[in-house]
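For reference, the chain that follows is the form predicted on its own, supplied as structure tokens.
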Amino acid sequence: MIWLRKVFLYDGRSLREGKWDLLLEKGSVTKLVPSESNSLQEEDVFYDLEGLVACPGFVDLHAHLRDPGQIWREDIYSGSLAAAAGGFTHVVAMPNTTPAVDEPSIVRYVAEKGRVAGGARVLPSGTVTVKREGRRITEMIAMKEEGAVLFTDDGSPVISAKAMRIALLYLKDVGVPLMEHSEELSLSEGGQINEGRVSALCGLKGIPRSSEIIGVERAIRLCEETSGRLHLTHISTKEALEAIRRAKERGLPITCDVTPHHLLFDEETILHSAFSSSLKVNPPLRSGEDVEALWYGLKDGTIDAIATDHAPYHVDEKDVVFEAAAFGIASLECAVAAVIDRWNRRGRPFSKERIFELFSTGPGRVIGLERKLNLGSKADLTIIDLNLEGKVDVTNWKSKARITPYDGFTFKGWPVLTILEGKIVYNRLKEEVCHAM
């Protein structure tokens, strides 16, 4: 058994009143106390949390863990330990694999890996079409009940109109969200950063911001035919984000997530990096407005998740030239920090509350896992500290990604301990802060 003591509580819905000591056991919490009541035993070992925040444990819902197939990037093990150390107690990996995760006994391997991995409980996600190919549906209720929390076919978008409408109408049943990766190929072929200011001086091809805005409204015009659930994923325009706010106010079974870089970087980034390679992704970093347009939408409750959309890639895929690069950034380990930092030098423009929702209970409703911190609640936790600095160096990470925007910035606010399901899976704190009665 472990107590928590003297943190502060957002328990899925609102921060509590005071201080409060918690008590796991048995995977569950089973003493929720005023700090200043005399709870502890002799023989109790507890956590001296003084000032510290107690949320229910994060869920990154969008995360390239690689396996099965390309394990030289990452693997479930060392992806479950990464989305640990970044303060994540499940992480939902991306079927986009080699082979993709497209049958039963792929979603039974992900999900086998996922529960005994040592570090987050990862999560599978199934495609929504064989091999991604956009043509047949797979067996989504087969692979529901081996695991699959929602389906994509993420990496691209479901490639046909058709089959993503058959998806939709057939997913209503089924229970769980088709998470759409919305693009219109057509239109991004052969791209390499956004269409705009940076692509015009220095001369790579760009990719249309009506890229994203057309798939966006495709996929809102099918979920509004079907009443599929949807969920748009990784949202960079304002434009997407104004025609799901649209959407919502219809009333449609839709729900949108953004990444932490889409929030802290643009396309003028890249002009001032010389082009890095750790920078190229797709979507693209999008314009100032874009970006201002998103943390609005994270204020006033368009956008229901942060998602990593961590990807990480072997050192030879991504330190080349910038037109040779793969796309994609790596961010499990730091995202949270990254946001919380970028929150806090915006002069806070939202709650705290809404800062742990995004993190929780948000992506926690998308995938129907239950996020709240209550007596008698299971003990997935995340323990923030709002106010430690620390330096991202990726020489440490858990994962095997060594190439990413965020090496070396300082970001103050970090996850410090995660918890699932009562065990300690992942401790940043000093030791004397651990105690035994």
Second form
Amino acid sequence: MIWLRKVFLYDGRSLREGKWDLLLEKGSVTKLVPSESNSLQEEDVFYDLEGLVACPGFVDLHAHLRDPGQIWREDIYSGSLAAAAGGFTHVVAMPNTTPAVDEPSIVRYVAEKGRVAGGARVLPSGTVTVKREGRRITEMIAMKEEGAVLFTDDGSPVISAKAMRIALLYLKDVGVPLMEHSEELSLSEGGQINEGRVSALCGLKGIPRSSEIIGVERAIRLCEETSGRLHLTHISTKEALEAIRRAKERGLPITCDVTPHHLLFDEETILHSAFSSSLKVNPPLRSGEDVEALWYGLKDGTIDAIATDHAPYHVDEKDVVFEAAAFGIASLECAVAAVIDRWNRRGRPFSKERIFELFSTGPGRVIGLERKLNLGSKADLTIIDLNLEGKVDVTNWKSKARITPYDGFTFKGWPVLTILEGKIVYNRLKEEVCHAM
Amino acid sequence: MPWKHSHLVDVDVFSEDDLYMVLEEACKMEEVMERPLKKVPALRGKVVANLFFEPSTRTRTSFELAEKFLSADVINWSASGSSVSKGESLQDTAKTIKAMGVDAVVVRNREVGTPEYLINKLSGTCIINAGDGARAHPTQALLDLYSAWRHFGDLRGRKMAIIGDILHSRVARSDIHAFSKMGVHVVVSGPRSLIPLHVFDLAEYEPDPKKAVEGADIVYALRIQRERQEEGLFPSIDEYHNRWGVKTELLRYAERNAIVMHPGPMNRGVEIESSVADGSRSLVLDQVRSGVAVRMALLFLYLAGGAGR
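Okay, that one was the form predicted on its own. Can I see the form predicted together with its partner chain too?
Zooming out: every chain and molecule, the one shown earlier first.
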């Protein structure tokens, strides 16, 4: 049993007035009282968290944990610990593993390993189609029973529109969303970076914006026709975002997320870094105008969640010339800090509640995971220190990734304590804040 | 004036003064080439590795000759390597070269950014870019500039039309930088499917080749790779040649004394008509000769700091 004392409280709806003390017992919040009225018992252990914010546990909808089959890049243990260190109590593992998570036994493998990993709870996802080949849909009902929280062929789109349509229909009765990585492959094939100013200047093959936009519009059309539950992941262009905005206005059951790297970097970053392979990612870093559009989408509510698309690789797969490098950015352990820091530097374009929402209740709603922090709630908490400054040092990561474009960045605003079902799974608080009376 | 650059990645970082320094140095090197004994001891005791991951007999030979005229010791490292492990083999090769202690690496690779990659991995070794992907080919641009400058003298206010596959051309990108810096008005032309969508960030674009060469002093034909047709980027060689091929008929629109350039090797009857390639306006062989002089000049500037010849 743990007392968290003197925290600001984001309960999943709003920041409550004043400071609060929370007692976590047997995995739940059993007491929730204003700090000034609280009198502690003698034997209580408490954390003095003056000035910090307690939020419902953060959820990452999109992380590549590479397990089974690619464990030189990451595995469920390292991924779970990395997620906890990044402030996440829950992380959805992408199913493009080897083999792909396309049948119930593999979902069970991920779920069971994830339950004992010791960091964030790892939530499995399954593929939409068998072997991600875009033909036959998977056993979604059985996979959901084993714990799959969403279905996606991520890494690529659901290649066939027909398979996607069938999946959207089928999933209506399963009650789990289809997450789409939107990309028209015939347009993006061979591309390295966004098609734009930078590709014109440097001759790297461009990935046209239309590749994503067509993918998003296709998915929206199928969602409209089937009313199936659709989640569009890692949106990077302003046109795709606008299409989603209009679809939501029509009342379609659509949600979407963006990544931290599309919020922090644009294509010019690639030139300035002299083609650092750490910035190679799909969808590619777009233009400054797109970055602005995404920040506006966070503000106006079009975007439901921020998801990392954490994509770790072995050094040998990234520390090569840009064109030879794998696509993907590793960020689980600094994603929250990166976004808070940039939100600060941009002059706080929206409330801090909104930031917390984008990492907790927002993604929670996408997969039906309740995120709130009231009396009796599950004790899943992320504690944020908005004033803590810290430098990203990839050599200390719990993730196996050792290459990230964030390495060396100093960010202000870090998660400092991650609690899953009442158990501390990550702690970077100073020792003196912990008191045993 | 000492040479202040340590590596040659692209010409975009050169000031006009830098460019003149290269041109003037190349003049002196051309004199060396005219001597009966074509050898100076400027780089005696220096080791240069020519690292060519892409087949290129012309550029490699030109560098090798330049290195030998300057008395450098030369290693030719033609990596055949499988295309799958290109990145890996580059990393290993870089480590090997570093261990051997060469003074300069001349590198040609399919992959954009190779020079910067090597600069990172081989601290202390001078890296000379002999072409990286579709991005830069600075020594080609400088030899083109040298040829045109020798022909015309001051280039300020002149017009250059570059015609062909701009999208995939490192020559075009580097030439645009080099000639623009010298005050040349550069216009590019070619089928839209072979032009970057954001070409306006690179140079002025004129779809009609006749208008592009109108009043031009330099007409530069780019080599067309036949794979581009196989990729479906243009329908046929005939259609390309008829509209964008540099022909006598097209040159009527250019200045009376206009010259024709091509980076070689030429596809006669495709991007350039034979009679133009071999005609009096063609500077193609001058370009080849200039290549050696300019590469000598660059090696001298980078490896001897432009002093103590």
